[in-house]
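One chain comes next, on its own, written as structure tokens: the form predicted alone.
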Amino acid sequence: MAKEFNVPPVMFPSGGNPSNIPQQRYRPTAPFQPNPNLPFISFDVPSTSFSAPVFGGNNGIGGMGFEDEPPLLEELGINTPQIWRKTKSILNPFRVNPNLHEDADLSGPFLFIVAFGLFQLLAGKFHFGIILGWVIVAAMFLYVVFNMLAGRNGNLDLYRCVSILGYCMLPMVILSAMSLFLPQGGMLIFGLAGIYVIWSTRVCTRLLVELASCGDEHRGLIAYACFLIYMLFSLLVIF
């Protein structure tokens, strides 16, 4: 059964006519406006007038040209005029320079190892690890043979000693390069590699009896120990 609702009859003005009714029109209000007493909310932004960054010229960093920093090897530490000199001061096994090497430096040791077992690696031996291995190991030999020999009154630094056996490993590098082309096993090869252990003990021993104090006594028991060590590196050349 459906429930009726009673439903208020709609009254009209006199006239009948609802469009007599007053419309009421939507007047927009006024914008806001900030409080010009609140600092802190104040909309107006000032112009600021940005400078476009130099570069070059003199507006480096700290006030330095690019023309005027160090060289990239020089901030590394790496003087290559001077392992130069020491370079061409081992050539020369008869007029060594002691002076050159009172700097001591691991760059030219590190060139020096490196092209040694680049060499080996040409011939298809692959011994970089090995030579690593045997330079500190011989480096560390060196240091204490010298140090038991000359007592309480020597100042050999581990160091310098690892700085004067790479730098005399330079015989070695070139008896390297020339292995390339010499036949394996030969008398030739043999030959050589005792020229330039010859050449790097002569060289190494007299660096360190120079360089080292109280090591002038001992030069033959430290030209053995220098003789030893170069020749561990031309048997890799060798065999």
The other form holds:
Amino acid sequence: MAKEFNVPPVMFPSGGNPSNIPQQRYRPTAPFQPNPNLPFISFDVPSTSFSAPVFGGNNGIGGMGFEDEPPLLEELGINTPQIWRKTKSILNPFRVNPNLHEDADLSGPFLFIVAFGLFQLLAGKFHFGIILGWVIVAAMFLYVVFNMLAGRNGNLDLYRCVSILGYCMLPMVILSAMSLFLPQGGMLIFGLAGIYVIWSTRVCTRLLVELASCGDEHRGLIAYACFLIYMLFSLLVIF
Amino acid sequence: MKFFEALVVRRRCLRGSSLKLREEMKFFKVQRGGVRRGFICTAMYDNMGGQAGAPKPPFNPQPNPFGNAFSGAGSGLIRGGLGAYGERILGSSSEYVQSNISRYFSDPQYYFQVNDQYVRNKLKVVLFPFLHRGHWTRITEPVGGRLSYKPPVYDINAPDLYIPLMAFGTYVFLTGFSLGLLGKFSPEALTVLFTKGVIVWFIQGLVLKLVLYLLGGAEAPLLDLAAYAGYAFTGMCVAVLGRIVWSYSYYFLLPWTGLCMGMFLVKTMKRVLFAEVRGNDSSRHHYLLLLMALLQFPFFFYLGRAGV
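Rather than the form predicted alone that you just supplied, could I have the structure of the form predicted in complex with the partner chain?
Every chain and every other molecule in the complex is listed next, the one we just looked at coming first.
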């Protein structure tokens, strides 16, 4: 049984376009005319020589002069006073201020890594790539170990981990600088290396435990991981 | 009339102290409703929930029996049938994959639930297994209706990954230090040491897996095997440290630590992992255990040679 459908006829206007839509014509706008009221940069061009561009007053687009602009380092996010404060806090292994390291940055660590590489270069060892690679691997290792030990409450991120590890490289940098004036392979450099490694380990452990919560009961275990990392870096200096 | 029945038979295996759910058999019995004696079963439309108000086909034979299957309610049949079939298959396969992942790759954080006291006691057990007076069986606890093992912090016999990782790092450092004393140190040498150590760790894990397989197909999480294989580096650290302090002590310490590691593995594997093995061929068990213990010596010798 076939059903029949009453389909209303569809009417198309002639030419394929509906006739009732008004034709809108495109009117080109006039070319751009500068507004004389706006304070643009004005160039006074004398007949003999050019003068420097004179910026407008403080009420317009060019309102800020070169004097009012922030320093380049600050604009790039490199806070030199803060880096200096963090460095000073690490120089005292017995009284570290963890609050300074709340705001992690990579500028200070990069500076220390470059300094470490330069001192190694002065000792005749080209270790830039090795140092950088080891720092990254060490940071990842410490990040995994710490967060696994802390369990579900582990809140240490990789960025902060690299920052802390890099700042605590400062004793290693001092050791590499001192090794330039010490006999290679002597007992004195071994003893100094041990002291500086313990210094780095103590500071790094303290910062990790204080900044990332839930690490207090694992202080010794985290300390051993840090100790291993800085001992490996000390091998580059000693031998 | 049900079209798709999934029959999953689970058998509980109780061996020693471990209770495991083993999925023995999974199969799908698919009863295909279709053209029977020239007409389409009316039960299909009742089950598949065809389109509302769609007329059921008459019972008289049709010249093209598949004609109606693709029109009207037939499209509902295809959509519903294939949808249910696919959903059942995908659901079961995802369950199967999940169960296998949880069986072989257990939660890594379990292996890091350690503290200072556990680490000290565990090192004593690994380095002096003959002094361990307690039992070697892992402690179980009921969790969510089934038995699971207690974490390392509560059980000295539970495997952990903290000690193997740190022992591996210590081995790399100590071997690098001994190379430095011999005047052969370079960062590239440390990289080679690291690679050799990882290879030995991997091979040791494979050996343990192979031994388990040969002993009746017992299953253990891969991280358990990685932990047991990694304990070998603690003995290596002692041997290399002995070589740094007094070079001749190395030739006494290396066999000694190898023997201790072999004994530790035998004791552990015998009571913990072999609890799941089906079969009672004890002589075969003992031979394989002995082979596993003896294999520690070439591993230790290779790791020791890596730093010279």
